[in-house]
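What follows is one chain in C-alpha cells, specifically the form predicted alone.
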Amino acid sequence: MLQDKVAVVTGAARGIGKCIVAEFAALGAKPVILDFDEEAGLAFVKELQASGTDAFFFKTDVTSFTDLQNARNAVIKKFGAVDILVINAGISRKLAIGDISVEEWNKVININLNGSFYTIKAFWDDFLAKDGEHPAKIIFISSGSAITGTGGGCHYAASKAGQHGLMRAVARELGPHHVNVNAVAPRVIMTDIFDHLYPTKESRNDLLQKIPIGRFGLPEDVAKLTAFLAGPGSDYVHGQIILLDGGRTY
C-alpha cells in the first residue's frame, strides 16, 4: 500500500512513533526516523535494515528549527522527496494547573506545538510542489485531551488543541496542492506515558470501566489508522480529527 513511499516520522525511536514506522515498513515504505535519542534511533534503523527495509535516521530536536531544516535536507539528499509526514513527537506530564510552573508549560508547548509548526515549516516547500501524479499525506498524532481537557495536564491539552488548529490551517492551504492533512487523536494508549498517568491497578481498573469496547488501546491501533491515512484509501479524507478511544469519549 505504501510501496517506496518516503515516510518521515518525528519522535519515532520508541513508543507510538516506532510502531508507526514498523507498520509503514511492513507496507513497503522507506521510513525516516527523526528523534533526539540517537542510540535508540540508530538501533531501530539497524533492525529495520536487517529485515530489508531502506530506513534512515537523523538526530533531530523538534524544538530546533535549524535541526529540522537539516533533517529535511538530509532526507531530500538521500531519497529525493518526501511523500508522507507524520508529526508525532511530544511529551506529557499529568499535573494540576497549580503545580505547572511557567518553565514546565513552556517546555510542553515548545515540544508539542512549536515542534509541530517547525516540522511543517521545514518541509513546507516540498509539499507545495506536489501534484496529481505525486500526491502526499500529512498526519498529526494529537490527543483526545485536546477535546476533553483531561489526561496529561492543561499544558498538554492546550498544546494538542493547538495542533488541531494548525492541522486545519495546513489542510486549507495544502488541499489544492494534492496533500491530504488529518489528525489522529488517541486516548488511553498503552505506552510509557500511560504507565506514568495510570501507575496503579486501581487507577487502570477504574479507567477500563469507561471504555465501551473493554480494552485499552495499543500503539498498533494508532499505527494502523495512521497507515490508512497515509495510503490511497484515504484520498477523500481531509482536515479531520479522528478520535481513537474505544468509544470512551462519545
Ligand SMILES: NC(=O)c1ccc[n+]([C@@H]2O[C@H](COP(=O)([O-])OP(=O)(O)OC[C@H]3O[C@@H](n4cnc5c(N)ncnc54)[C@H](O)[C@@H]3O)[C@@H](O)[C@H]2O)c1
The other form holds:
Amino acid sequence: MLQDKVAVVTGAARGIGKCIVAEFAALGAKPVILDFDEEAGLAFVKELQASGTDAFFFKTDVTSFTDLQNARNAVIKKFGAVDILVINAGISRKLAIGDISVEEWNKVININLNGSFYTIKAFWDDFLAKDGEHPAKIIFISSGSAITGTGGGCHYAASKAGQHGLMRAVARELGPHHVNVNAVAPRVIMTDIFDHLYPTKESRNDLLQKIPIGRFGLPEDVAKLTAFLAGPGSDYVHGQIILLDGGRTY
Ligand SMILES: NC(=O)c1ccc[n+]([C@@H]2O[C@H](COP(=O)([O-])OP(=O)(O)OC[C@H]3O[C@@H](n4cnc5c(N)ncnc54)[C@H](O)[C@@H]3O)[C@@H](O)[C@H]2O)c1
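Target state, the form predicted in complex with the ligand; input state, the form predicted alone:
What follows is the whole complex; the chain from before opens it.
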C-alpha cells in the first residue's frame, strides 16, 4: 500500500511514532525517523534494516528549526523526495493550572505546537511542489485533549488545539496541490506518556469504566489509522480530526 513511499515521522524512536514507522515499513515504505533520542532511534533503524527496510535516522530536536532544515536536506539527499509527513513528537505533563509556571507552559507549547509548525515549514516547499501525480499526505498526531481539555495540563490541551488550527490552515493551502492533510486525535494510548499520566491501578480502573470498547488504546490502533490516512484509500479525506478513543468522548 505504501510501496517505496518516503515517510518522515517525528518522535519515532519510541511509543506511537515507533509503531507508526513499523506499520509503514510493513507496508513497503522507506521510513525516516526524526527524534532527539539518538540511541533509541539508531537501535530502531538497525532493527528495521535487519529486516530489509531501507530506513534512516536523523537526530532532530523539533524545537530547533535548524535541526529540521538539516533533517529535510538529509532526507532529500538520501531518498530524493518526501511523500508522507507524520507530525508526532510531543510531550504531556499532567499539572493543575496553578502549578504551571510560564517556563513550563513555554516548554510544552514549544515542543508540541512550535515544533509542529517548524516541521511543516522545513518541508513546505517539497509539499507545495506536489502535482497530484504523486499523492502526498500530512498527518498530525494531536490528542482528544484538544476537544475535552483533559488528559494533560492546560498547556497540553492548548498545544493540541493549536495543532488542529494549524492542520486546518495547512489543509486549505495544500489541498489544491493534492496533499491530504488530517489529524488523528487519540486518547489514552498505552505508551510511556500513559504510564506517566495514570501510574496507579486505581486510576487505570476508573478510566477503563469510561471506555465503551472496554480496553485502552494501543500504539497499533494509532498506527493502523495513520497508515490508512497515509495511503490511497484516504484521497478524499481532508482537513479532518479523527478521534481514536474507543468511543469514550461521544
Ligand atoms: N499516549 C497517549 O495516550 C497519547 C494520547 C493522545 C495523544 N498522544 C500524542 O501522541 C504523540 C506520541 O506520544 P507517545 O505516547 O508515543 O509518547 P512517548 O513519550 O512514548 O514518545 C514520544 C517520542 O517523541 C520524542 N520527542 C519528545 N520531544 C522531542 C523533541 N523535542 N524533538 C524530537 N523528538 C522528541 C521522544 O524522544 C519519543 O521518542 C504525542 O504527540 C502525544 O501528545 C499520545
